[in-house]
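Have a look below at one chain only, the form predicted on its own, in structure tokens format.
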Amino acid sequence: MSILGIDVGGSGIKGAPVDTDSGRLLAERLRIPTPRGGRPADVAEVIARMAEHFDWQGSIGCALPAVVKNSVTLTAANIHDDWIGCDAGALIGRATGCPVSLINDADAAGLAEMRFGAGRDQPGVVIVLTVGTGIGSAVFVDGKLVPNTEFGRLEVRGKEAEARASDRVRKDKDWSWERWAERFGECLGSLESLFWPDLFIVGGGVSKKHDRWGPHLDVRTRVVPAALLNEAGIVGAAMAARR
């Protein structure tokens, strides 16, 4: 079945349409920067233009960095606070004039990874990070998804685990790999310590970079790097709408 999925981010919104029975996109994937300010209006006009570059008249699904219930979002990461209580499913729904649904952009890329990729035939527990600007994460018990975790609001010393060891964080702080990856294992340990995982699989753009942290983590469960990387959400959101 071919569905377009879309996974919108803090800096860029990215989609293609999908196979949903393989998971390859069928097209070259495009992305548009994030409308300044990420307001819903203007996010949901750039997903109607991507819908129109595709021809696309059937099923949508589309990743947000928000929690997300009966297609509202109840939260919002790195977008506007509009997004807050918004009916999400129905505003881009009329500005694309097609179904759509809606998951959170870290479940979304989760749902990909288990289907498709790192995560693939793993029973257990696994946790999914998805390590960028902020730190999204989905968790799966037996291949089940626990929708709409908020595991980057985790307090590790004091802190928020985002504000602490995202990418954004690390570029900031210009820090070393090595050091990065202490900080990142402190996260890691902290839900080591609630959850006791089977496999950590981490996303985002550090999943690129593995063998320059892997190495440097200190903790009990497997890590491993994303094998989907950039296609993740675009393929879980399409999966998610197939759903």
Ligand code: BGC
Second form
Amino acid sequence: MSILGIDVGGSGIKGAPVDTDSGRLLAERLRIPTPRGGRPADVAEVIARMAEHFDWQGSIGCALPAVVKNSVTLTAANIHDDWIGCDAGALIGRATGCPVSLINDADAAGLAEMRFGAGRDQPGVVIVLTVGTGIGSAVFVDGKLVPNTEFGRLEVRGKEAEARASDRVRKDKDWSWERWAERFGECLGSLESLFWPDLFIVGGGVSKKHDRWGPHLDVRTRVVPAALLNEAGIVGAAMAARR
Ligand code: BGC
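Go ahead and give the structure of the form predicted together with the named molecule, now that the form predicted on its own is out.
Let's see the whole complex now, leading with the same chain.
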């Protein structure tokens, strides 16, 4: 089945038609910068342009950096506060004229990783973390998603995990990979003591550098990098729309 997958981020909005059976993109991915301020109406307009670009009339799956319940966005990270309490599903539906289903961006990336990437056939409790500007999370129990976890908000030594160990923090502080691994490892350690997962999958920009930070982690759980890199959000958004 083909569904238009869209991944809304603080700096860019990416989209492509996805074959949800294979996880493959059916056309080259399009990226349009997020309109300044990231207001709902402006983002919806960009998504409508994207649907037009792909000449799309079918279902759309859209991933957002927000907690999403019943197509309403309940939080907003790196996008405008007007998303809080916004019926984003209805807004994007009106703008595109297509049926739209919404999902948190890390949950979307997690769905794609579990089906087509590093989490394939992984039983038990798997925690997927996406590390970029923020830290997003997705939890799977025997392959089934527990939606809307926000582990980036977990307090670690008096500070949110996201403020302690996101990739933005690493870049801002100009930390070595070893130094970042130490901070990130503390966050994994806290999650470990609460959830005792069987596997951590780490996605986002840092996943490409796993060989630099992986060896410096001091945690008991197996930690593997995500396999799908840039496309996980788009693919997962489309998969969620299919469900
Ligand atoms: C948000 C999450 C989101 C993550 C990754 C966090 O700041 O709270 O909802 O999944 O960033 O974009």
